[in-house]
Amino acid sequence: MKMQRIPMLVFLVALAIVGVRAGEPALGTGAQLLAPFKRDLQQALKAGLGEGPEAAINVCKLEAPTIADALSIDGVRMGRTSQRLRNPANGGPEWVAPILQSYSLNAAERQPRTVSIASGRSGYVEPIMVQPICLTCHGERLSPAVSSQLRTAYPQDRATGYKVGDLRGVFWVEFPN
């Protein structure tokens, strides 16, 4: 992430939090707060894939948590999780689990959702659906190089075998009301 983008991201996050206090619906606020994470992660993954799938694996492992941490300020926390984790450290907060379960059981339930959580906070969850580009590292057939790197980087990997359109997991964000 470039240093000149950090002040703009801080401004956008602060603006979104002010919107919550002014009565803006939490669903819109959650989407606003999550948008920079999704954008920056997608850009990083595309750049990594441009260097080869092995570089993209490193993006997910190293850059994704850094991006989430940089945007998790002023009481905002965010990340991504799945029922089939590649990295056990990506388990989400407890309040995400029932929504993820609902998404996995019923495709009609896969709309962004907001919930009230403890201590005057809201949570927002959005499904991550498998796109064609995801199959390089998450599909049913992986190249030998990708398979080898995944075994090395993620010995407990459960995040392969997907098809386009499958539920990969969720993005989540929690924030003060």
Ligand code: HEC
Contents of the next structure:
Amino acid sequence: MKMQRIPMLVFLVALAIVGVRAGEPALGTGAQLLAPFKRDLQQALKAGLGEGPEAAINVCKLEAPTIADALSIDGVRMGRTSQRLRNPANGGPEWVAPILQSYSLNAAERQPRTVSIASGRSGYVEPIMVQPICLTCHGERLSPAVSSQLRTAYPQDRATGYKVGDLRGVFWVEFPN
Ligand code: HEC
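After the form predicted on its own, can we look at the form predicted together with the named molecule?
And the full complex, kicking off with our chain again.
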């Protein structure tokens, strides 16, 4: 009985792999393009936090856009955006807005998504969730030093008051097909 199930299982797994490849080829591309951005941001944040939160704020301010620019080559553009921005310059492209909206309205929608955005171009979006390490600068209770530094650098800051597990925003990338 059990032996007969194995070929069926192999068949279903093969079908799933082929299905994913045929149906969503760009999902892998988007995730791959974002990987170094996510890695470099995280490294910069950790290195910055090693020097204290005030130094880390400067790292985020200066390095996040520099890392995104360095990786935005050959028709590829990427960045982070949010429904509650800290830096108004992080608005993101227009096609991201409806996806961000659906992520923020419905937790069940928070899956990475690939969309066709123009002829020959695709977009890919991934949700960013709040982790404990984020609370120093995005949480409900900030230290007075962090608070005052953020007020000075980002007078329009809306990116505080988050809890672990909240949707903080999205990573987005667009690329030629
Ligand atoms: C040391 C303080 C600090 C920590 C810790 C921190 N951030 Fe930020 N974050 C910032 C600053 C400063 C900016 C604005 C960067 C800029 O000017 O582009 C920012 C911007 C962002 C943005 C871009 C959208 C916007 O609002 O401008 C996202 C998304 C984000 N942070 C997510 C996170 C997540 C997720 C974590 C935890 C993994 C985290 N941050 C940890 C300081 C911090």
